[in-house]
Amino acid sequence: MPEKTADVIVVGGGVMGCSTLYYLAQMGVTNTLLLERDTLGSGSTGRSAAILRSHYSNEVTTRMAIEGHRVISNFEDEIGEPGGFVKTGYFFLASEEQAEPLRRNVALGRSLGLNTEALEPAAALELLPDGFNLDGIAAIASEPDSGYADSSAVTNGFASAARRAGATIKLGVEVTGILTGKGRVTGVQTTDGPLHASAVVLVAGPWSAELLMSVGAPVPLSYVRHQVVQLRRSLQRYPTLPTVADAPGGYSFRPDSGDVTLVTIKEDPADRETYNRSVDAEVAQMALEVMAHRLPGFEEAGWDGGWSGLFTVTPDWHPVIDRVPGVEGLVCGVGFSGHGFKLSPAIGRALAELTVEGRSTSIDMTPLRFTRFAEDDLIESSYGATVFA
């Protein structure tokens, strides 16, 4: 093998890579490189809502959610950087036929040490803002420790700790290619030519399929646009909102500063390359319409801007968390299908000891194997597949 560059690069500087970056260094491994092609955040991160909620249909991603918040929710006590974590309450809104479902996810949560409760509308209604309008909304989950966060200075905290151990980021260089050798990965060809290193944690979001496939361990993936849309309240009227997942309506709110309502609405398949990067004046018009049903006094809000993301996708709306199969050295995180900004805490860690350790010993990350897929072992939800999970 040449010369090394580092004992592990790490592909991507969103949230996962520099979340990685940072567990390595906990680990003891500080020879550390991340690479990214644009800024640290400037993906799929930096277009999050960065809602924190843990709840889920299935053990393992609760697991990642409920350690996600613990470090996020303190991230300066942690991390020792600001994560900017709002706690507002968290309501999941649940129709009928999701009903039983969203109980059993709540006994799930509560098994695992969540602070969740199931609600009937009654009871709901004297924690919600008055005249929140519950019309097809047959239970409720309860989730009073769950806010947002600011997923850039979640992003740019643990870069900071990871430099401030040793870990070096460059940033402007893309990574083109996987190399190998003799079954084993030996490093990254880049714009800057090549770097080598005995572990390469993959983590480049949209960009990792085409790696993946250059390597013979291709995951099927499809590419989804998710408009955030930004709403201005009544301050008189709502002076404080919780965050709310309505999953009959299929969308989700949360305040953001000053008068500012953030609201996630419409997943649309999308190219990675040329999605709209703007809001749609239509959906706009479908946020105002669906938060008005809920809380009358948005009848009166204004629209002011917003943007879109893009989620990588799953077949079961759950990512990959594991080594790659027949490449060692090799790890990946990919697919995280609007989730990933919650997780980021535990799926860091877990690459981290994947990386290290050869497996996930933190919370196990069987259930997220590379090859369910082909074993026809998807990750079932209670609410179909999609972001709700």
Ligand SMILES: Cc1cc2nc3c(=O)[nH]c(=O)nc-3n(C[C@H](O)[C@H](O)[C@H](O)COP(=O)(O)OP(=O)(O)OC[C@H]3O[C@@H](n4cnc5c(N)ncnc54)[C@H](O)[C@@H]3O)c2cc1C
The other form holds:
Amino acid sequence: MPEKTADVIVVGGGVMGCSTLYYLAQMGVTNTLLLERDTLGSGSTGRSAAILRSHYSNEVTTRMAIEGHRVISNFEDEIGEPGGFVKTGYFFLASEEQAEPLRRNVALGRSLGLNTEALEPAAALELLPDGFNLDGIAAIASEPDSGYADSSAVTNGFASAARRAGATIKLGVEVTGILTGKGRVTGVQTTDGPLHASAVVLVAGPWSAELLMSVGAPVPLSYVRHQVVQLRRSLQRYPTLPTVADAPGGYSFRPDSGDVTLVTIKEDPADRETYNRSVDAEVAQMALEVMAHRLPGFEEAGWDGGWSGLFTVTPDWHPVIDRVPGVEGLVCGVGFSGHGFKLSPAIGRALAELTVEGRSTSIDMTPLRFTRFAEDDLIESSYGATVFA
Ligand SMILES: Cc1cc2nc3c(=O)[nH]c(=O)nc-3n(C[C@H](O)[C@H](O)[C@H](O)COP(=O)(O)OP(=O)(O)OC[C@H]3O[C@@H](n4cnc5c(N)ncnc54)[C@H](O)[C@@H]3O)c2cc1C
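What would you give as the form predicted together with the ligand, now that the form predicted alone is on the page?
Let us now look at the entire complex, which starts with that chain.
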């Protein structure tokens, strides 16, 4: 092999790439190079609502969410950088058919150490803002310690901590191919020429698809545009708000700074390159209506813009975290299906372990293996194939 540029090359500077770089350094691997074609967090990460909740329907994701919350809510102590965590409490609202799965998921979370409770509507009303309308809701999962963080701060925090440990980050360099020889990865081809390494971690978000295809290891990925509507509410009426997911309604909301509330709503198939990055007027109207239905004071709320971002979705709305079959030394983390931010500390650690030790030891990622689609062994979600997973 030609002279090595680094021991490990990480492709993509979203939250997953930066977290992986940090955990590689934690494992003593600091001769590393992260390549980002644009700027850190310029993909889905910079468009995230960055909600942290741990209510999930399966063990591996619940474990990752609990670990993600532990790290992100203590980011300053853990990583030495601000992460912008705000504890708001979280309520997951479920319909009659979703009530039993909700109770099962709460029991799963509790068995893994999560502070969560399944509530009847009357008990939840004691905790929700005055006048909250629980029409059509049969059960509520509450997580008092959950909230949201700042996806840019977390991404840059991981990057800064990794740099301090010796890692290198290059911006404005695009990876155009994966170099292989004798069944193993030897580096990457880039817009700056070839760069050599004995391991490569592929975390290029929606753009991982072609690179995986080029080494004969396709993952079924599709792309969905998701809108984040920014509303302004009366602070007199609602000085604070919890973070809420309305599963029957298919949307979530959380407070932001000042009087701003973010409503994350609507998923439409989209073209990766040309999708509309702003918010549709009719979706903003829909957000105002669903909010006013639950919290009547939102009848007087105003629409103040927002943005759209891309979900990179797998058939079971869960990511692939694995070594790439047939290419020794190539590891990938793709298909976060709109809920990856909170999982990023656990994913970065697992990708670092897969790279260095060949298997993920902190959390067993076998359920998220590469081959599960071909084996027809998909992850099941209580709430169907949606972001609530
Ligand atoms: C609107 C929206 C709301 C969301 N809300 C939440 C939420 O509330 N909670 C939650 O947990 N998750 C949420 N998510 C999901 C979460 O943001 C993503 O799962 C996560 O950010 C994915 O990170 P990533 O690093 O895999 O991808 P990305 O952030 O897309 O990073 C990939 C990076 O790779 C770079 N790249 C691509 N190709 C190349 C190449 N060939 N060479 C070099 N660089 C390359 C890109 O420029 C990009 O910076 C949301 C997502 C969106 C879009």
